[in-house]
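Starting off, we have a lone chain in the form predicted on its own, written out as structure tokens.
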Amino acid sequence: MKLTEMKQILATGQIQLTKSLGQNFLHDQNQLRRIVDSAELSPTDQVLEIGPGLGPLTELLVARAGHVLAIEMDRRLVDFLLGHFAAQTNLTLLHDDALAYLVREPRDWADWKLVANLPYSVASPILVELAEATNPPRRLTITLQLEVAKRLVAIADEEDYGVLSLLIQLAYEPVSNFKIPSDCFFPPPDVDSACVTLQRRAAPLLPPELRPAFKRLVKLGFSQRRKMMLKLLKASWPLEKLQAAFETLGLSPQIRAEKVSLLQFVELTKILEHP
């Protein structure tokens, strides 16, 4: 689907886009191309799509997968895709709100593919909720605003290392990225995009239970950046505990959290967490 096409379905639809959807459609075929290729799919695969818009990408989607389901909130959207791709059999469509669908019906994500163009005001939330999941995707393709990619991928002590980086991280490894620019949309975001790529780690970092407290920990550790991590966390768990375990992984008692790595956050969880 071309720019041309889009400009004529929106017009003859007489659909007006609304900003707060975060609905600023790809049009660009070699972006949209770079995107599937990241994915690396296959004819068996399951693919979560959030936000297909017009379906540009849920076309090739459709041609390389085995099954693809899409989350559309726009109901004019939802009406126009049911039309477009009538004769699609591996296609499911759902008029929904994608991050409560995902909170409403957990499901088995595990042998799932996310392949999407979040819309950018609930692209961090949605990860979040698919990274917490008990069986989250196996891989994970998305475009998304090129501020909130970058803190997907950054590790300790860059400066968009924080919060969604360790939660994310905890679950996946970043594969790849590309930026994406704006004219590249239509209509164009005021801020430029980029593809991530994550791949589900091959063993778990942290069991289950521990998974809440990793969470509490890295929350309090960055709820005052500027602040020395030790104090922070004083709020959850006991001085002296805090001070052994800082102690055993040669952590100054002077560090902030952005200092700290994942891996040194994961064992951190595991010293305050044991009896």
The other form holds:
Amino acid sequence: MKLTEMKQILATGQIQLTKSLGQNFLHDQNQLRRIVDSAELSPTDQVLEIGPGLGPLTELLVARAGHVLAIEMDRRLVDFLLGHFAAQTNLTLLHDDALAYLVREPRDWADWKLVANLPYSVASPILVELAEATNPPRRLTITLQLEVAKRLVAIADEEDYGVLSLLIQLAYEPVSNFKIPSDCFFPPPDVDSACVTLQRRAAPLLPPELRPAFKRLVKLGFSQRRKMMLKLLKASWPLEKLQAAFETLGLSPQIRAEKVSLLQFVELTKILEHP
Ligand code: SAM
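Can you return the structure of this protein in the form predicted together with S-adenosylmethionine rather than the form predicted on its own?
All chains and molecules follow, beginning with the one already shown.
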């Protein structure tokens, strides 16, 4: 879908774009193709698309995947898409708030791939919701603000490393990413974007029953970035247990959360939750 076509559809439907819904539509054909290539789609794949907008990505997804489930919150866009894709048999369109849908209707996403140019305001909660699902999607290829993309792939000691990096990387390994300049979108957003691909880990790092404790540990550890992690964790675990666990893992009692790697957080969770 070219920019002129997009503008024409919006004008014909008298659709004024809504900034709060992150309505910046991707019209650059090269970037759209790179996104779909990163998803490594095959004709048997089931794809979840969140926020299809006017459908520039959807067009490529239905051509390459087995089935596409697209969830769009804006009624005006859903009405357009229903007409535009009326003859498409491998597309299911839902009019819903995708985050509410994911929370309300948990399902087995294990055989699915997420490919989406995400609405920026809800990108992080949507990704966390999917990563924490009992059976998360096997691959995520998502376009979002560069600043959030950096947090998704950051490792310990990097500036962007934090709660989001750890919650996502517990389930996923970053595979690739590339920048998308803001002039590839209409209207251009204030910030640059990036497309990130993450692959679900072959084996989970933690069993499901320990994941809530991992999340508690990470959130508490990063609750005050400049403070020593051990002091912050005292709110949730006994001091002696914490000291013994830090010693076992060779972590200094003075260490701050930003220096602690994903695998160290995983091991710490196992030790602290061991009865
Ligand atoms: N995929 C299209 C593209 O690449 O041009 C549109 C992407 S645009 C960044 C985000 C889309 O998500 C918009 O169409 C917006 O209406 C929709 N949206 C915003 N919040 C949503 C939500 N909570 N659930 C589903 N769709 C949402």
